[in-house]
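A single chain, nothing else alongside it, follows as structure tokens in the form predicted on its own.
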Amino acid sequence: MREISCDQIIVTVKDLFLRANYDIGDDILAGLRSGLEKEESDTGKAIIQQIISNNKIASTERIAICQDTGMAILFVKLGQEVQITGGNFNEAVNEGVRQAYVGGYLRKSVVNEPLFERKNTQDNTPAIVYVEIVPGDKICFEVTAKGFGSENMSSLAMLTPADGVEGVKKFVVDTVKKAGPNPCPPVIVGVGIGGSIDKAAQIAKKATLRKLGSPHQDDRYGLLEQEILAEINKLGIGPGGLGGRTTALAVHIEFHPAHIASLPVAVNICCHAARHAAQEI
């Protein structure tokens, strides 16, 4: 066994979510930069490189990337040869959030109960975590701070089998047409297919933290992200919602098993502000 305090797990969770807020991935960048390129509209371009032009004062200056500083969200590999020491683990995790989000003066999103009161829990917690048992001795964190702009236009659907590739592909690209603006294009799609109806909205969410320019293993899949990407890019929203052919940067599929009279479709909408980072410890 291997022995990691919550100490540890507490430093990286706060680290990881400063990072995410601060600094946009490469591949983000990259993949604005490639938008840049295709952009027929003015304005679209001018958007774009506005886009570009604060992600790089926010990575300088250590200033939020967007006033929308998200939801905390960890997907979590925990390998099943780790002993958590010095504590408990959610309560490490939590610490963390409330480290990153009160010292980095990130904005605070999350009430505690989220029909009557609504009162602000003042430290962004609690975290939302996914932990999965893995082989091992390490601790894989990822995590993303989930803007709800973009989180509100997301939708699900329980399709049928007979609704197949083309359902699928009507369903995705409806739900960004009726989006619009609101998730400040552009915009991640990630899509989750298969498994319940809350394993097709996990697998929706995680799929959006996959780096952009990476397409599914499965040809198939990578395939029908490729025209769903060009469907949606097609619909003339554009940077900004002010039209043009960059509406999404990408489009993210994955798939868990389902039963034999279910086809769960789960669109979640990243924009472009996708603040989300890894470490392993």
Given for the second form:
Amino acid sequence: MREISCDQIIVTVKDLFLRANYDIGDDILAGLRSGLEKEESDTGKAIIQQIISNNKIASTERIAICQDTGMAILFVKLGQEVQITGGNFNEAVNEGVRQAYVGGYLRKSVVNEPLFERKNTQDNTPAIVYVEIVPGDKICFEVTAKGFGSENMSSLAMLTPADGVEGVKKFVVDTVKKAGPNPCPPVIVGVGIGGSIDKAAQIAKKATLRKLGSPHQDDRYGLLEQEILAEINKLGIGPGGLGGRTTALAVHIEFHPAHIASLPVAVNICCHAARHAAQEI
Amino acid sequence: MSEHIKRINTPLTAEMADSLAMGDNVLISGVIYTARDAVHKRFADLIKEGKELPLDLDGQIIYYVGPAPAKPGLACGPAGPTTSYRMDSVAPLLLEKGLKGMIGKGLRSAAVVESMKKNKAVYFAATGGAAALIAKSILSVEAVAYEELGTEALQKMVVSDFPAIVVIDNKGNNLYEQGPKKYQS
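Next up, can you give the form predicted together with the partner chain of this protein, since the form predicted on its own came first?
Next comes the full complex, and the chain you just saw is listed first.
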């Protein structure tokens, strides 16, 4: 067994959320620059330039890219040969989130309960944590500070197997069309296909974290990603929704085995401020 | 779409609002007020009860924003627009009270656009996710009411050359409808 202390987890999680909120990924920047080259709309170009300038300011001045610094969501791969010492894993993760959001001048956007009280927890906890037990003696954290302007435009459908590829395409494109300017385009579209209602949504979120420029390893899904992206970029929504060619920077699909009776499809939209970071300890 | 940039000062006069057309790039200077979900809910409750609002809305611009905390030495933390549709159920009540401008991002309901035409008000979009850049144009922030709401409090912002685009003008012309048409093929 390899020992990893809760203190190490706290420092790692804190650092990840600071990095995610201050430094946009090189992959996203490359995607924005490529969009800028292809964009035909002058307004669209101006919006992308503003976004690129904004991201530079945030990184240089160590301030948040977007005022909505999101909900803290973590995908954790926990090696089965790891022994966590010095405390409770979930508490350590939340302490890391707390230290990042309180100490890093990030907005606290989480309320304790959704319906009656909606009292701000003042430290952006609790985080949403998905843990997968894997072989090995390391812990890998993949995190996203997920903004909710785009989260609110996400959608899920329980299609039938007969709806097939065309049904999936239509649902994804319709979801982006309906969202229009609301989710801060250019967006990244995460699509989860198969599994159950919860699994589809979870893998759609995971899909938004994949690095831009890395298509699905199964060529059939990689091609489908390209086809859906092309259709989305014919919607005309464009940067900021003011018209243009760059509505989405990427479509990422993840799939899971499905029940004979169902074809669940979840679409998780992520704004251009796709703030993710990863670290293995 | 006009190439040049129009400079406007608050409060927004009827003449100025009339002169703004869909697609105009503007730089806003003066006082604007921040309000989002929680303040709109409180405003709606006050109006329902026939009570006074904590500010006179005549000619004012409301910015839909909940800023991030400011680092020491900065006037305001990152402060980009939030999605406007969540304020749609209350916005017409405020337009009836003289509100002349709203800054946000995203679609508005038909009822809001109708009320904008009737009350001659303008809807501006700021670039969503350009929060660090936009904060550079904010000179000061000061709570006016509901301080306990934190980032959601009603705040007075003094801005200088705040960048925005006229998305829906006071005739109801809508860039979110017109803009995409050219690029749909």
